[in-house]
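Just one chain follows, in the form predicted alone, and it is written as structure tokens.
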Amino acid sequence: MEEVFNIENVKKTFYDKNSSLMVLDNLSLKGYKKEIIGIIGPSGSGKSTILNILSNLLKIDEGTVKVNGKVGYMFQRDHLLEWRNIYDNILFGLEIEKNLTTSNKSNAVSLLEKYGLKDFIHAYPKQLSGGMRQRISLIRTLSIKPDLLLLDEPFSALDYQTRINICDDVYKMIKDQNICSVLVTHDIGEAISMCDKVVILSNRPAKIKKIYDFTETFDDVKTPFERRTHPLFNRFFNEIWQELSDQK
């Protein structure tokens, strides 16, 4: 498999005038193409601060990160800009790269009609749902044609209904594009469901407690909702939590 990202032996403290707090303890993670990556853990371990660390945003203090490619980062909130259309919104991110070619204008309506929203082209966010919204924000983050995607929480604002129909969507547009996708979750059963590993922090200074690996175990099943009706998710899910539990 082509390696995609490796963080190995990673530290990571944060500092203020009168206290320090590690975060992050001899960490190591691999993610490869076509995989997409759960990441769970208690409140606070650090989960979003490995993706800040993917992305550059944040330096470590020890260890080394490498990524072959380019970032695209997908945050809770969508950000998209309620004074420009959806085509407009979904170029964004080619302006601020200066990468604004012919092709890629080109790529970025064929994405919206591939995934069924080109109807909306002319559209303004305002007009739209949650979920259709949050479509949107992820088409506009693989239109920069990223090698690695990182996705924190993208849900979490949305009704439980429109997160399970749109777990299928966002499953199925990143599988197409066969590349290596990192999900932070607290949600046990969408991390079973959309992964095929889900990694399990420990508390603070987080290290890698456990990897579930799902490669084979759902080999055979299409989509996250059906993932949800398998026989084992539930065992998989009363595992985790039981992981969970046991580091309060």
Ligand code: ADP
Second form
Amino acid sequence: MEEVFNIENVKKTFYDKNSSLMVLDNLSLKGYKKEIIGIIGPSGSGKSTILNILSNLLKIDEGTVKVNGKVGYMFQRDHLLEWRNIYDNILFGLEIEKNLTTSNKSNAVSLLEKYGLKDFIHAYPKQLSGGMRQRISLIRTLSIKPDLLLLDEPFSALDYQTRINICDDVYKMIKDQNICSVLVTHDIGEAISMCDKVVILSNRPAKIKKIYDFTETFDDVKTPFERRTHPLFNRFFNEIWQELSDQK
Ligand code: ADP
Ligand code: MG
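Form predicted alone done; form predicted in complex with ligand ADP now:
The complete assembly is shown below, putting the previous chain first.
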């Protein structure tokens, strides 16, 4: 398996005038191509900080961070530009990169087509549902051809039913690519149904309490929705619930 990122013994403390806040204490984690890694942990434990470190938005105090390739970052809010149509929105990432080549443009459009959104190419964001907007936002992120995709609670602003549906859509979209994805979520069901591995973080300063590996468990299960009906789903749900409740 091809390694996409490797963070080792990372420490991170935030300082202000009068105080300091240690957020990560000796955290180590690796990710490989084709893998979806879930990170779940209490609010304020340092989940977004990990993504900000992986995307080089934050410097670390100690340890090493290696990322092989390009990073795409998708946030909770879709950050679509309301005054641009969908076509101009999905090209925005490439535009920032000054990488608007003919082949990159047609690749972006083919992603729209492949995931059933081509009919909306001339529409404006406000004409789309929340779930569609998030999928457009993902297409915009995938258009830059990242090797590492970071997703920070990407579905938490959506209603329950949309969230369940979009999990299947997004799962298919990211499994189709040859990338490593890191999904931060506080939704246990979402983590179990979408991820190959789920990392459970402790309270701040974040340490890894446990890593669940579902690769074999759900080997023959095709979609996140099907995982939710798998006989082992509830067992893992309860176990992770306990892990998160039992925070010391
Ligand atoms: P999570 O995503 O798990 O909810 P975060 O990684 O966003 O947690 O934040 C962890 C802690 O670090 C929080 O207490 C937050 O207030 C603090 N924090 C995050 N970013 C900064 C920053 N740039 N400066 C100071 N404190 C920060
Ligand atoms: Mg966060």
